[in-house]
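Presented below, as structure tokens, is a lone chain in the form predicted on its own.
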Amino acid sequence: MTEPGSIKAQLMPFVMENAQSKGINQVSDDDSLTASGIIDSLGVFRLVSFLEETFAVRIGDEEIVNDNFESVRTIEKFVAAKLAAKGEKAATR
């Protein structure tokens, strides 16, 4: 299973690439990615695609809400929960 620190390690380059394209050179774990303009509405869909491909999780339309994608920390928790649920499903088969 992917550890939360590992999730962040894979997520940060994606976030930093988006941030730097907007002239932002530093992002903390709790910075609002949407309020700061790092992730806009189109960026959310790119982020979802990145997460689905990188972590092999499925993110439903109903899960694409600000609470899940507000900051690096919230994304990390969201992905960790998705991976844990996926692991539980696999264990029950």
Second form
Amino acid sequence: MTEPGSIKAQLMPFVMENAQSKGINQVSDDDSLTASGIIDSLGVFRLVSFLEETFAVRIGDEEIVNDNFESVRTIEKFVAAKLAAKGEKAATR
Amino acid sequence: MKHSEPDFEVGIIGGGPAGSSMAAYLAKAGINCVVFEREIMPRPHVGESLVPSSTRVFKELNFLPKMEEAKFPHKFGAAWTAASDAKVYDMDFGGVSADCHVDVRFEERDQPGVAQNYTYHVDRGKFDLMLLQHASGFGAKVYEGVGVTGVDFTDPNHAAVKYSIGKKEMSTTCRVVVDASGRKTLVGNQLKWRIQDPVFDQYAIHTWFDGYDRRVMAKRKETMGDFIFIHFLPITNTWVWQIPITDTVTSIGVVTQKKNFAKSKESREKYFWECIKSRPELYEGLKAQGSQQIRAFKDEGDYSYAMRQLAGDRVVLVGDAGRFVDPIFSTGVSIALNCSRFAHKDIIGALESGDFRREAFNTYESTIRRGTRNWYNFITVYYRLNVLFTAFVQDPRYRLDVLKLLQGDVYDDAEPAVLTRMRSIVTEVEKNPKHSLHGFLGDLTANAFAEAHSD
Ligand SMILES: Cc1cc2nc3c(=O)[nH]c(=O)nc-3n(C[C@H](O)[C@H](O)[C@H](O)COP(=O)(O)OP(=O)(O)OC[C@H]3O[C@@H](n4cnc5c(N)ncnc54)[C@H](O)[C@@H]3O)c2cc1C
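Starting from the form predicted on its own, produce the coordinates for the form predicted in complex with the partner chain.
Full assembly next; the chain just shown is listed first.
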């Protein structure tokens, strides 16, 4: 189950929309989004803008790496870390 | 011997867009100048689609009414298309996605000093002749059918433009020489200033079709028929231009890497059709009943180079004679015209001051270098990480800034912010093999921006 409001809950509609446009109807947490073509080259840019807007984070060019964007699980982890870093920054201010 | 007055103030080699616009600017300012053109005009020429920054020149030269009278197709925008089978593109064209279709309309961005929201596609035979006649109308002297063989710079008081008429060697003296000889780069060769581009090695083959329905490739058929279309092919660095020439005539050209082109003419033509076949709708459109090829194939090669300098004592290089990169953004004619827009001021200044050293043409040299460096980098991004172009055009944060480049407004900034941004992304993707876009890099050299900057 996905918690409402969780990172994944907000991410999945974006992923599914991309998947469906490629004729894929099911995506599990560890499926490779790039190998399956769900996220193609242009999709990388869209994903980055989507994450930046949805979670109000800034993603640096050097963070756009496969380790972060490989699957739903890695994206979730990456966003969680970004949010945590942001929280810390805000707290120390 | 007493030094007589030179025959002309300015001698211009070449009567293409660079040479005739230069002659028009100078003659309009009352300067005694002459154009030497090797061919008898009109002659066919590649480079048929303009960008809006050319409008400023037409306006300054009172040439816009003639452009309208000539009924050249109005160009409201540009579109880039790719075929629908995604995988091929992801694998082979350095990162073009299936949905890479993008288009822009010039009216989306107001251009200072440009009142109309379109530019033109032109039959270069007709356009070049008209512009040359326009220059002659201002009082420029035009010698057609005169091929210049070299320039003699040895006399400190003037330069001598050399040519032969029949068997007779002749020469004409002038205070300043303008090299507008196009890719022949007459003066650049003579003075050994030419540097072949280490990165781009493209080749083109092109022809005209009558009766081809250009809308077969348009997303919005009603409004986009007269756009320029760039169709991507599933072959590395290979694309097709589709440029309207008249209501029914369309110019079609394939641009590819030189290594793809065989030596023989027959096999090159075969290659043209093989390329076209990789976009079946286009192939069927061109082969449809009612569509026919009306010109022989023509090819163009070895066209990317720079010059060590764009001016020297008593000489200025304009248009293709000064630099050529790659025609992907249809910028050549506009650059040629804008070279004259900037350079004629320095030339007039030099004639007034009597100082004809290279420094007298400094403003021109630095302005054009800035502009062409921006073009160069933009084109490099395009070939190196194509998806970036598509992504930026589709991104509302960057769209208008990219459009500004596509309109040809590249001369004001040292480097437009959007280009700096694109370049830093490419550099990051290049150096990081784990970057999600690393696999989409096109196969230019390993480091795209390590060009032989000639300055
Ligand atoms: C494949 C390809 C596609 C292109 N597509 C486009 C496009 O869509 N849009 C665009 O704007 N540009 C395009 N270009 C670029 C465009 O063709 C040139 O940038 C443009 O023609 C430059 O104008 P110019 O006056 O400098 O040179 P040219 O137009 O080449 O004119 C030079 C003139 O000098 C004359 N000449 C040469 N040598 C001598 C001599 N020794 N003596 C006397 N006369 C001489 C020639 O006969 C010629 O008339 C393309 C180029 C290529 C190669």
